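Only one chain is given next, in structure tokens, and it is the form predicted alone.
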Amino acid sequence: MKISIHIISFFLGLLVISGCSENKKKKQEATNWKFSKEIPLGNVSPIGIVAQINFLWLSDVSNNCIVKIDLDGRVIESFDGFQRPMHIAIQEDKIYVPEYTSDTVKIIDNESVSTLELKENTDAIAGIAVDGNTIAVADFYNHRIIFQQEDKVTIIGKVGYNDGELYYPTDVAIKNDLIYVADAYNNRVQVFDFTGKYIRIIGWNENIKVATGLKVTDTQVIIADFEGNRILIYDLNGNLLQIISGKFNQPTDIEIVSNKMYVVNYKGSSISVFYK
């Protein structure tokens, strides 16, 4: 009897575990980004992308204009006369666009163009995050990201390869009070506080080749390598949980809307969109 119960203990255990790994396999296939559509841009030669509603905004370097598109890809209006602008962002509909010739940050309100005060000289600037008051900007040349709350700046990084040094920053993200780092030429995206203090690396075991872009959900980090053509997806503590490869030609920047996540991609000339 002892031995009957005891066999019967054992496959129920084994229920128990094939169960939870089922479910655990579902779960994972339902967070899982899956190919949609390509969407073709013509000339736009895109670097930054955001959304507003049931629009997108891109910056097209190539042609030094700001374009508003529809989510298929047709062409609302434009806005001329940038100098390369690149990695965007939006807040309360207004369009924050930095200019890596001129060291500029320009905001779209409407029809209307207005230039951000920045507190700290730059040398490139190639991408910004804004929350609020809190502004950080990707400063390229110089190898940091420039964090300024409203009258304090606060230099985060400098040029070298170790845990919290930069290598040509091109993006940046502010989430949960913390700051995001496309940490390009290092192949990594980095992670600090407002402080300054760095917190963790993501995406170094992947052999990232140039993190270019990046977005930051409630739950996700999204890496666009733009040399391997890849997209990474990470928790939020750095855990791989998706690589996504096949549908790019150098990506550069991601958005997510709904859920649907759309992914420019520079040379292609176009916008890659997936489902989940």
Given for the second form:
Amino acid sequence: MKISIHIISFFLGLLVISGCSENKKKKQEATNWKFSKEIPLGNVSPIGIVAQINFLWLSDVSNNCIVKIDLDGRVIESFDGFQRPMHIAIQEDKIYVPEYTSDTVKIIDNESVSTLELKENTDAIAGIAVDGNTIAVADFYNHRIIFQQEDKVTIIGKVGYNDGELYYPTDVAIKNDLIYVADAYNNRVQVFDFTGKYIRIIGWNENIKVATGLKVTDTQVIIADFEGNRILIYDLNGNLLQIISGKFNQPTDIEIVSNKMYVVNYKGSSISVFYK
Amino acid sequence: MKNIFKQTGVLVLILLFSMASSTTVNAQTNDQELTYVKVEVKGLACPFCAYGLEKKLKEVDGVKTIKIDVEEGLAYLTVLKSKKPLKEMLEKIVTDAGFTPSSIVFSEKPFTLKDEN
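The form predicted in complex with the partner chain is what I want next, because the block you gave corresponds to the form predicted alone; please supply it.
And the full complex, kicking off with our chain again.
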């Protein structure tokens, strides 16, 4: 009798465990991004993307302009005369444009364009992040991040392959008092605090081939794998959640708005759209 | 009075003709003063690399135009003949930009570009 009870308990236990695992799987699937559509961009060679509620802004590196499009890809407005604009940022409807060739940051505010003062010399600004009065720029050829808070400047990283060292950084994000860096040719993302202290690496185990762009949300870090033609999604601690492939052609940047993810394809001259 | 108008008209025509001739001569001279350079580069994979190389090559004294062909791994330069850069100098610029130069070819005639963008 006792043996029967033990056997029944064992099978009931198995049933509960399998049920939990199924629920977890379903929950995971519910949080996964699913492909929706591709938006062709015609002549635009996009690098960076940022969003407003009903619009997307793209940096068009080949044509030296910033393009404002609607969510179907129709061009609403174009600002010309930039010198190889790369990963852009947005704050309070102002678009921050790093110019790779001129080593300056331009700000588009309605119809006017002004220049943002950087307190440190750079060599090819590949990306910018703005959070209030705090600015971080990816200083590509100097293999470092310039982190500027009012008048205080902190240099983050130096050339190398070890933890805390950078090799051609191309994008940067600021979120919850941390700085996330697309450490492009080290094929990973690195996280630093505001003092420049190394915190962690994200994406090391997935064989990323040039981590050109990133997006950080309240819960996720999303990486563009340029040569691998993938998007990799992690939680904030670097645990892999999802890998998306087969929908990209040299992806360079990611933006999320209204529960949709927009990924720009440099070579494909298009945007891949995903939903949850 | 008519003669004065005639003389003035002739003078204006001569002036315009001489200006046009001088522009043509200058254009011809400019063409003759140019050297064309094709740099083959290994590792030119992404736009950050391509436009990084463009940025570095722009610093070469006497460079008039630069075209980068990312797909083919080529950089085309138009340089003033009087400031024709040394091959070794171009090799150093390419290396400093993070790439390996494969070949550098100088020509008196423009190269045919696959893509004008």
